[in-house]
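A single chain, nothing else alongside it, follows as structure tokens in the form predicted alone.
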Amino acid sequence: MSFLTKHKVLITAGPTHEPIDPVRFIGNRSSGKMAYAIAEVFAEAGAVVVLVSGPVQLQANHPNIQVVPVETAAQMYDACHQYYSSCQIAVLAAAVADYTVANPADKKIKKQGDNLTLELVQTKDILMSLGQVKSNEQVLIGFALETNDAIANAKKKLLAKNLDFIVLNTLQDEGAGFRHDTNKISIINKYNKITNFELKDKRLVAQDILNYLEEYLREMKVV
């Protein structure tokens, strides 16, 4: 029996889509391919996983996976809050958009002048909003995507945000990020141990982030 049969696993996945009007967004390159595959993979394991999924054109097959769709950030994190207090895991793996447009017009914008100019307001932190809740009993992961001081920068997330460990890829790494079929890991835990991996298919980085996660739980003998 797998150590995670019956266990409730949150994962987010793809992008955030932010309107400017009824026909335009800003969004990002993420297809969502990689945490599609951590679901099936944990789902085969026996989880029961609750996929939040921005727009991508993926479909998750197993039976163990519950998708709930959305569309903007604020929707992302309205939907983990709801679903994280009975969540034993938690993997946050979407690409979720750090700006939204303050005010989007309700009908499409006209061409006019030269210039437009759209005011952007932060949008809420999940990641770190589901640290500052989080139990003894619940595992956080996060993902960082980074073009430069990668180790830094994920170092810092990492305790930022109160994560048991860091999932690292930088668009330096060939074959790396956003669209391909392959991914360059590198893990980072909050006791500042790195784990390095070779690049391969997303569905085998998600059985060693399957493989990690059980022997960390097993050396924390948490979950």
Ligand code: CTP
Second form
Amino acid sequence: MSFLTKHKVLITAGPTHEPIDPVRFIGNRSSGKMAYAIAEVFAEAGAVVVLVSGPVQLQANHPNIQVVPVETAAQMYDACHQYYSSCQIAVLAAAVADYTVANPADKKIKKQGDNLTLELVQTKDILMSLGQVKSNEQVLIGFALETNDAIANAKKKLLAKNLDFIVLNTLQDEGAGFRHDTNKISIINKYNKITNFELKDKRLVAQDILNYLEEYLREMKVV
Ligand code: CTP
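Could I see the form predicted in complex with the named molecule next, after the form predicted alone?
Below is the whole assembly, all chains and molecules, this chain first.
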């Protein structure tokens, strides 16, 4: 019997799409591959997975994965808060928009003038909001995508969002990040311990995260 049997895990995946008008949106290049790989590896290890997913071109291939499709950061926030209290573990790997359009138009915006200005307002930070309601029995895992001062920035996020550990990937590493099937990560835990991993296929990265979690739970004696 696997160590995750009977555990419910919340995972967020993919980008969010913030509407400008009925036919246009602001998005990002997240493919969702890393998060879907985590969902599959965790489900194979016995977990029941709730996968709150932004718009991606992927299918979840395991009967224990329940996909909750969302489009916007606000919908992802609501879905996460709906499921979080019943989950023991949460892995927030989505590339959530930090800003959304203040007043999306309800009709297609017609071309006019040389310039168009959109007013953007900040979205709610889902991970931080879960950190604020997290109980001692829950394990909260975040991701950080950094281009500079990676370790220092990731440590700040770990602390500010009340995480157990954070998975850091930097776009500087060849073959890592959004458009690749491979990734290169470091994990920093709340005791400031840094573990570096080699560049590898995202499925093997997901397995590394699962193994790290198993060790972390054993040491912490939580969950
Ligand atoms: N995150 C989230 N909700 C947001 C923004 C981010 O849940 N509105 C989560 C991401 O899923 C990830 C972590 O926060 O697990 C860090 O995301 P990242 O984009 O690296 O950092 P930000 O906190 O948005 O900070 P910045 O963009 O300034 O680096």
